[in-house]
Structure formats: C-alpha cells, structure tokens
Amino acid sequence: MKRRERRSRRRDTGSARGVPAVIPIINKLPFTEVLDDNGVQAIHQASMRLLKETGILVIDYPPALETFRKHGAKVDGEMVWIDEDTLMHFVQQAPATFSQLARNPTNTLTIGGRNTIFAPVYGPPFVADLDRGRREATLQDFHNFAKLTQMTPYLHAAGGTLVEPQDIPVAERHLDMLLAHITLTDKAFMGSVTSADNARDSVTMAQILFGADAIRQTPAVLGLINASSPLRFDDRMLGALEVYARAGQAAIITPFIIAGAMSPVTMAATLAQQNAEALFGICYAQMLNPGTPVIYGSFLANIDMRSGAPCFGTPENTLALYAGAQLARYYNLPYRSGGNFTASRIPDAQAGYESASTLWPTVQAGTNYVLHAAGWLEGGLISGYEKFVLDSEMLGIMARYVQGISLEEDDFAWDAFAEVGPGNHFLGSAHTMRHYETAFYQHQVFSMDNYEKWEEEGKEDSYKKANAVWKQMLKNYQAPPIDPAVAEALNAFVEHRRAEIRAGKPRSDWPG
C-alpha cells in the first residue's frame, strides 16, 4: 500500500507520467452568508447613493466620459454620476457564466455558478526561496512559476503577472510574459492592463493563437482591471478595459481596498464602497459591448492602525469577503476574492495561519475564481517558491472539502461491517482495499509521520521539504506542444512589437 501511495504522490507533482491532469472544482457545499436579505439591501442602496450623490472620478480617460455621458450619466469635468436604473440597466446585461478557451480544450475554464479556479499569485516584483532568499525577480523566475502552475493539477489557470521579471524592460516585459504563458503551459491565461496599446497586444496574441473568430465567440483573455480606490479610475485601467471589451474578451472589475486608509474604517461603508466601484466598472464594460463577460471583483484588506501595514486573514477580511460573494450573486455575476493572503516574509507559522484564514472563507463564500492562490508572500511584494508548493497542498484540501460527504451506498460500508464486525479494525477489510488510495486526501507535503520516524529521518520541516519539491518539479517539467507555424507567428509578433517599443515608433497593426 505505502508503494502505491509513494507513486501517487509522485504522479501528482508531474513525474514520470508527465504533467497531471487538472482537478476542476465544482461547490457541492451550502455556501456561507453573513447578511440577510436586507443586510444585501441595505449595502447596495448604500452603492447607488454613492453612485448618484458622491460619483466616481475618471482621470485623464475623456473616452469614459463621453460613453457616460452618451448613454444617460451625468458628468462634470472628471466627475461621473449614474443613477440606480440607468446603472443595472448595463450591470443586468452581463453574463452570469462564461468560459475562457486555454490551449488544452480540457482546461479551458467555466467561470461563475459553483465552480471554483485558483489561479496563482499575480504581481510580486520580488522572489524568494529558501536557498537564495528574498531578490528582484528576473524573467527565468517568471518562466519558473509558469512551469510550476503548469505542473499543478490543483490551478485551473496560469495567471498573469506571476512576478515583474526586473531585467526586462517596463515597455516591452509584458510581450515576454505573454509568449511564457502560451508557451510553456496550456491552461487559460490572463492579458497585460499596464497601457491600452498592451492589452492589444494581448488581444492579438490570442488571435494568433486561437484565431479571431473563435476569441470573438469564447473569450481566450481575461484583464484584472483595477479601481484607483476611492471612488476612482485611471486612464490605464479604463483604455485597457475598453479594448477588452470591444475585442469580446473578459475582465475582472476590482478595487484594490485597504479599509482605513483607501475607504472607511467600518465594514458598511467599505462594502459599500466596494460596491459601487466594481459596479461601476462593470456597467462602463457592458456600455462598450453589452455581454462583455465580466467578474465582480474584490480585493479588501484592513490597515493595521499602529503601523499603517496591511493585515490579512483578520476577520473584518473573512467577513467582507462572505458579504462580496453574496452582492456578487445578488446580481447574478461571478465573483472574484480570497486566496492564500499574508504579510509573512517568509512561509512560517504566520504564514500558514493567516493564508489558511483567507483560503477557508475563499471556498466557504463560494469565490468563482480566485487569484493569489498559491505563492503570496509580504503582502504581494513576494512570489515564493516554496509557499508556492505549500500553498498548492492546501488547495488540494480544498478540492477535497468542496466534494461534501458522498452518501452512496457503498459509502455506508455494509460489507465491511459483516466483515469485521465489532471489537476489529477495517484496515484490512475488502472494502478498505477498494478504496483506501480515494477515501481520504493524499498530503503530498505536509508530514503525518510520527516524532521518531520525522527525526531518524532528518527532521525535515514543511519549508525545506517544499524546497526540495519544486525542484524536483521543474525537472519533471515538460512543455505542452505546440504548433510550430503558431509558435513561429507568436515569436515573429513579440519581435515585431519588440522593435516597434524600442524604436520609439505608434504600435502598428500586426501584418501577420
């Protein structure tokens, strides 16, 4: 049994059976609620209040005001009011679900209803590991993560900004991130927001790599558009959302909100005003393109009043996140939070403790997709490589948790009872056999052994065995195939624009 149990841990950090299969997540449990019908209420009149009295602030995006203004708000200089029925007028228009095509037809994603994607940690500008330490993330990292989420059955998508590769250049690194997500994985990937003229090549590297009319009809890229909170967007996020949206691909509207210091210290108004800047955003994507897939986003932290630092995993953040999804599904739209959140340097207890009190109510709420699921460190400054590989078990938990308690009748194990019968063990029953490789989680990290075993073995704590398993799983590494004549074309676009960048010169359309 132990033999059998060895292989299979093996086969699930991508050995030699190749890259494992991935798990999807589908929510079988009640989800958890923290407000009642009139507590959802109360916060979205909250919104349309602010929406209506205090308005938004578009800055430098004249684009954004005239379609404002065209279509019914009112706007004053770079102010936008919108009123409650002009509003859910756009907000109703988009989807409740949608899919994201990937390279490999059977990741492509399903996003909203009960299904749950974990994608992982977007935007840390550092890296660190246990043998080097903390330092500037270079594009090599970058190409690491992707593997690494590549050879993790337990995330659905690869992500975008897995760090800011620091020995690229700003103008041009997004063209490189880009090639390693279609190159070196298969699954659904996310586009460059940093300018317009990104998000375009973005639009026109799915094109090549799916064809125009297929992303036209199935979005192949998904954009994390961020509100300048409070009450405010910018005119990069705003020029990369409308070439999302008129291109037919996906965006997910979020605030960035650290309570205290970017909205008010009460969780009312926070939610509130989380509220109605996702919805803001939401409804500017549908004046575009009416249906543009959308995802209620959020991303709601609380300062530490002492010190002015973030904290994560407090339960003003689990409560905020549980009343998120419940707006979310007020207006039938997929919703977007949680994931593996600390402020710890390092994968230490903190670490474990805090990422642990995100992830729980990430899946508890019923979060649709979710970033940062695995390799947050230091507040987001750090994508780690071993709290990559601890994170990923977690989420294999959770993949577990969501299934519930299967009431089969051979889940009642009446053969193994007239087996055993009272006063015996089952580990040897019929039934057990059948069953002990599936009947319980496999932990492919974290350690069950017991204090003489752990210690004639080495006495190896979860951080240097995380070590020693993405290692081993970048070895195992293998990269999906791909057209040649795609990955020709993709590469003869990245040098085109590549030049274009450095020369200084108008992105042209690609001739290709």
Contents of the next structure:
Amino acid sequence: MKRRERRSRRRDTGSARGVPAVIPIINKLPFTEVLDDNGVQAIHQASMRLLKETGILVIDYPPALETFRKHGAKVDGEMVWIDEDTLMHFVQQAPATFSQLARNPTNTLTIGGRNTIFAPVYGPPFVADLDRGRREATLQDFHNFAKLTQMTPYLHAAGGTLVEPQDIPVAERHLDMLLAHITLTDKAFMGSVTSADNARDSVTMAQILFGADAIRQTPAVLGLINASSPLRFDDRMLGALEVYARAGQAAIITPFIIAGAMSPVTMAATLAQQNAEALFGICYAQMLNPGTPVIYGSFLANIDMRSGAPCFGTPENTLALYAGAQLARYYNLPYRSGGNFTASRIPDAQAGYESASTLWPTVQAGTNYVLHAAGWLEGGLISGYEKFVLDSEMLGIMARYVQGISLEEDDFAWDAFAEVGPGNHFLGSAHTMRHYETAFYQHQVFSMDNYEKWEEEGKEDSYKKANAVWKQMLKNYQAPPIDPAVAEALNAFVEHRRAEIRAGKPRSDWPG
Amino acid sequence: MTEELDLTTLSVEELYEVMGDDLYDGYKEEVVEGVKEALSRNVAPYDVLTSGLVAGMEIVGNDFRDGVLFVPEVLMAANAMKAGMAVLRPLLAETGAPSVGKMVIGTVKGDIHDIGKNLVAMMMEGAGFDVINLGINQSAENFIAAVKEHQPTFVGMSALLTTTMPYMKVIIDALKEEGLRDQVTVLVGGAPLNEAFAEAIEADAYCRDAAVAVETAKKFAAIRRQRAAAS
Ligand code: B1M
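Can I get the form predicted together with its partner chain as well, since the one above is the form predicted alone?
Then the entire complex follows, led off by the chain already shown.
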C-alpha cells in the first residue's frame, strides 16, 4: 500500500518524462531587514528631494518629456523634475501583485507577495564550459540554455537573453531568441528591449501564442528596463517601456548601479538615488497606462576602486539589497534583485563564495523576481554551463529553506521517540520511513563521498561533476508539446519579420 | 603633509622628482608651481613635458596597473597633470614641439556604457594626451565632425554591447569615405571585443583595458614621430 503510494508520487513529479515539474517558492520565513521605519522614511525623503531638486535626465526621447509635462512634472530641455504628490499619485496605481502567463498554465507566475521567482542569467555575450573554455555565444548555446532552463525545476521563468547569439545578425536576433523561448520551454519569458520595434515584435509573438485578448487581461511579456544611472533614462529603454506599458505588458524597472562610479560611494545616497530612478520609471509606466504591472528593480554592485570593474557579493551590496526590498514593500511593489553573482571567470571558490553571498540575502530579503539566478560568471560577461548547474543546486537548497520549520504534530515525531527510545538510532523507525525521501534536501551535484571513494572514482571536483550533469540534462531534454497551428503561425511571423528587417523595414506591418 | 619646500634651491632633476611626487599625490597647484619653476630656468617646454610630467605620470600609470593606486587617486593625478599641461600647451605650440597626441573618444551609437571609456579618457589625459571626450551614443557623423574640428591623431571607440559593436565598423567606413582614415589611428575597446574583431573591422588596435590603451597609444605616437622625423 505504502509502496504503491510512493510510486505514484514519483510519477507525479513527471520524472518519467525526463522533465521535472517546476517547484514554486513561497517564502514562509520572516524577511531580514536592515532599516527601521525611520530609515526607510529617510531614504524615501532623500529620493523625493533628488527628484524634485536634482531631477532626471531623459535623453533622446521627447515623447517621454511630453508625457511627464502633461501629467504635472516640470520639464526643461531634457530635464524632468517631479514632486512627491505627483509621483506617488502614479506610483500607487501599480499593482502589488500580478500574474505573468506561461505556455504551460501550471507555470504561470504570481509575481509579488511572498513568492520568489528564479530566472536564468541574462545578457552575456560569451559562454564557457569546462571542455571548450570561453567563446562567443551562438544560437546553439541559446538553445542549450533554454533547454537547461526547462529541465531545472527551480527555475520558474524562462528568462530573456540567456546568451547573445552572436552568429545571428543583430537586427533579427530577438526573433530567434523569442522563438526559442516559446518553443523550447513552456515557462514565462521576457521580451526584447533593445528597441521599441523589437518590443513590438515581442508583443506580437505573445499575441500569436496566447491570443490578443488573453495578454490584455494578463501580461505575457516581461521587459527588463534599465535606468542609465546616475539619474538618467535613454530612448531605447523608455521606448521599449512605452510599448510594453501601452500593450498592458509588464516591466522590471531597474537602476543598475555600480556604486562609486554611477552613484556616490555611500549606501544611503546610493539607495536614495536607486529609489528615485526606479520610482521615476514606474511613474512613467503608470502615466502611460494606469495599472501597468511593474517590478521595482535593484541591481547594486560597487566599483573595484583599484580597477574600475564591478564587484559582487560585497557586504555593502548585501545591505543595499535588503534595504531595497524594504523600500519596494514600503511602496507595495514586487521586488527584483540579486542572483548568483560573481566577478570570477570560472566556477572556482571565488565564484562559489560570491554567489552564495548574494543568493542568501536575495532570498532572505523576500525578493520576488530573481534574474541571473543560474549561470552568471565574470560580472555578466559569461553564461557558464557548469555554473548554471552549480547555481541550480543552490536554488534547490533555497526552495527548501524558505519553507521554514514545520511544527505539525507529526513533525514532533513522538512515535519515533516511542519506538526508538534513548541511545538507539532513528534510521529504521516508522517515522523516518514515512519522511526520509523528502526530509532533507537531496543534492544533485554536490558530492558527499569520502576521500577514498572520491579518489577511486577519478577525483571529480564539482566543476567536473557539473559538466557531466548538464550534458545529461541536454540528453534527457524533451520539448514541451506545442499546438502545431500556433507553431506554424509563430514561424510565419518570424520569417515575415526577418524578411522585413532584411529589406530595411523598421516596423512590422503584421496585422494585429 | 607637505613640508615647505623652496623650489628655487633645487636642481632641475630634483624639480622633476618633486613634480613626480606631486603628481602621484594629486597636488594640482604644486605641479603648476613646479612647471613654472622649471620654465623659469629656461628648460625647453618639451623637456618639462616629457621628463617632468609624462615621466611622473608613468609611475602613476604603472602603480594603477599593478593595483597599488585607487581610481580616484589616479583621477586626482590626471587632473594635476592637466593643470600642468595647461601651462605648457601654449609654449609647446609656440616652440613647435611635437605633442604627445590628441584623441577623440566616444561610446558608439546605441550604447550608453561609459564607465570604461571615461576611465580610458582619464588615463590618456594622465599620460599627457589631449582628450576630447564626446560622451555616449555617438553617431558616425559626430565622430567625423569631431575629427574634422579637432584634427586628432587618435580616434578611440568604446562599445559594451554586441549589438553596438558592429557600429564601430560603420564609423571606420565613414572615416574612409571622408578620406580621414589615414590621418588617425583607431583604437577600440570594451568588454565583449577582442583582437580578431578589431582586425575584422580594420581598426588599428584593440585595447583590453585603460593601461593597455595608454601603452598602445604611446607606441603608435612614437611610430608617428619617427615617421615624421624621417620624412
Ligand atoms: C581606445 O578606446 C578604448 C580602449 C579601451 C576601452 C574602451 C575604449 N572602452 C572600454 N575599454 C577597456 O578599458 C576599460 C577600463 O579598463 C574597460 O571598460 P569596461 O567597460 O569593460 O569596464 C568598466 C571599467 C566596468 N564595466 C562596466 O562599466 C560595465 C559593467 C556592466 C555590468 C554593465 C553596466 C554597468 C550597465 N549596463 Co549593461 N552592463 C554590462 C556590463 C557587464 C560587464 N561586466 O562588463 C553589459 C555590457 N550590459 C549588457 C546589457 C544587456 C545591457 N546594459 C544596459 C545598461 C547598463 C547600465 C546603464 C545599467 C550600466 C551602464 C552605466 C554606465 N554609465 O556605463 C542595457 C543597454 C543600454 C544601452 N543602450 O547601452 C542592457 C541592454 C540591459 C537592459 N536590458 O537594460 C550586457 C551586454 C550583452 C551584449 N548584448 O553584449 C552586459 C554584458 C551585462 C549583462 N550580462 O547583461 C575595458 O573594456
């Protein structure tokens, strides 16, 4: 009886098909906070002062200047100043929680509240693995990372630019990336932000996939909109944001700050600046379309004062990450931050320590959307195959951690104490038999072998082990089934757009 | 802590040594004083430049490369150097001395990453180059206009995005079309670039970081000077 139950549970996990089901993360633990209420207020006030007195520079995008002017901000040239009342009037219109559609309805995301969503690395122009080292990324690599993402139960979203496919012409790349996300995974994906036209293409593809009405109701595309700190936004980002906001799609508004260069060296000033920039972008989205789902973003590294390179996992970054979460909660907004960051080029000890030093606070802060959760190397210049696998192990650990300590009657294991009594072991008790499979997180990559066994089996370190794991994952991968008619329509659009782009047409004349 | 030092009691060699220390410490006024003192001894402005300022900044550059100095310290040193240069520049022009070199630098169109480019500009200035920093998101037209206006020996381009890297080629082609390509040495940099890319777009060199950019520019400047002397 029991055995049959267990077997059926196994079938439920989907392991028979080789593609593990996604494991959602709802954080049951108290969040770590580093500011008291006065601290949050102090940062808020400083941001309001920055927005009112220093202002934000909006470069090369007159439509945004016009929008701000029309809604009561002071505009002069490319400078915008906005007061607290006007700003907060719009910021308040953003939802505290929202959903993002996924092709597989069970993978549709809830963003906000106590949910944490892990998404893979975004943006690197290079890939690296143990066999071939660092090299320019190709579409094949993009496909591989999409497949690995699909195969990782702790990655809830498909992400965006998993790698920059450098073998595809720049102007068409976004089409191939979107098509790969949609066909190779069934998780929620991110749209292109490299231009307003590309954002439009992303929306069109989501319309083909889900239907225009469906994505009006619930967003299907998430755009990553960066401020160009300090206190500056540019036309590309605001142009893409405008497309997404008007189409009712979602955006992460992130001031990506390397403190010391793009903000003052002190965390108080950096947080105030970050907060001002994020709220400015969020306010803009609401001015365009009230209720636009947005995520309050923070990506805070600091400069290495000796070389100018970004540093990760530093104590200052960690403090700011927690404080950012508090600010997002103060405004009732979902929060994006963190990931598995490192400046290291290979998954060595530095990479491990730095990544762990960012991932733990990311989770403990109550972060809702975690980009770069797997695969990040060399300050975001490399998507690492082995790093992806090792990071995923940590994500699994986090998924377990946030469940906290269960205090049900059975958790006190009175029957086990009665059965075993003092001085004996619990390995065979009925209570253990009921729970052993799930009681402890089961490592996928980290090895607990003793020295002799490890030596006998070839002294594989985790780097090498991870190399075998991703290869196996790619072997086990199975494409999630897709309606052939939808696939055909998507392909037709991509080919139509490709031809348009090659003919020098900037904007799609695709109906709808 | 600087103890009062009577510059007039020093030999020119000692002056240069003090100038080097002042540069290292980022003492702007002191560097200017030193330059003026040297000039008052009828030392050729070009000698003050090369044996005084440039030599002093070389130590700064080396210590930055070796991780001894912090970025803000190098910035202070570069500013002190610039102040010294401001005194020397008109005299150098008068005496017809060869200049260290002039660079127009910018981040290419579509790209707004500028921390690395600014670091390069700072180090170049520190090494005695005249730098015209165009800023971010610069079109080929802007580069061309700047080259025509400033007549630089170097064009520096920065790109951090694989999507904007190809635009460097557009700028190089525009330089060719305008007949300006042979006048300038084109140096390119940015994290996703490499030697092969620089070669493919027919730039003169790829620079991995700010220190290498300075070294490379100096190398090209020396070749130019040799050629000029030979012809
Ligand atoms: C003679 O001429 C020369 C010579 C040498 C030269 C030279 C010129 N230029 C540079 N050098 C050399 O010398 C310098 C000093 O030693 C060195 O300069 P570097 O610039 O390499 O080094 C600096 C000292 C420190 N490094 C940096 O400043 C860059 C760091 C990273 C993290 C980075 C930052 C900070 C930013 N970003 Co951006 N950003 C990344 C970068 C990842 C990385 N680790 O490089 C990268 C480059 N970004 C990326 C992306 C995707 C983006 N970014 C964007 C925006 C931004 C910020 C505005 C937030 C910010 C820049 C702010 C600023 N004022 O510069 C967006 C694009 C905006 C745009 N239109 O340009 C956006 C598209 C993200 C988005 N969705 O919003 C990725 C590029 C992928 C690709 N396509 O190639 C990226 C690798 C990170 C990632 N994984 O996503 C050398 O390269």
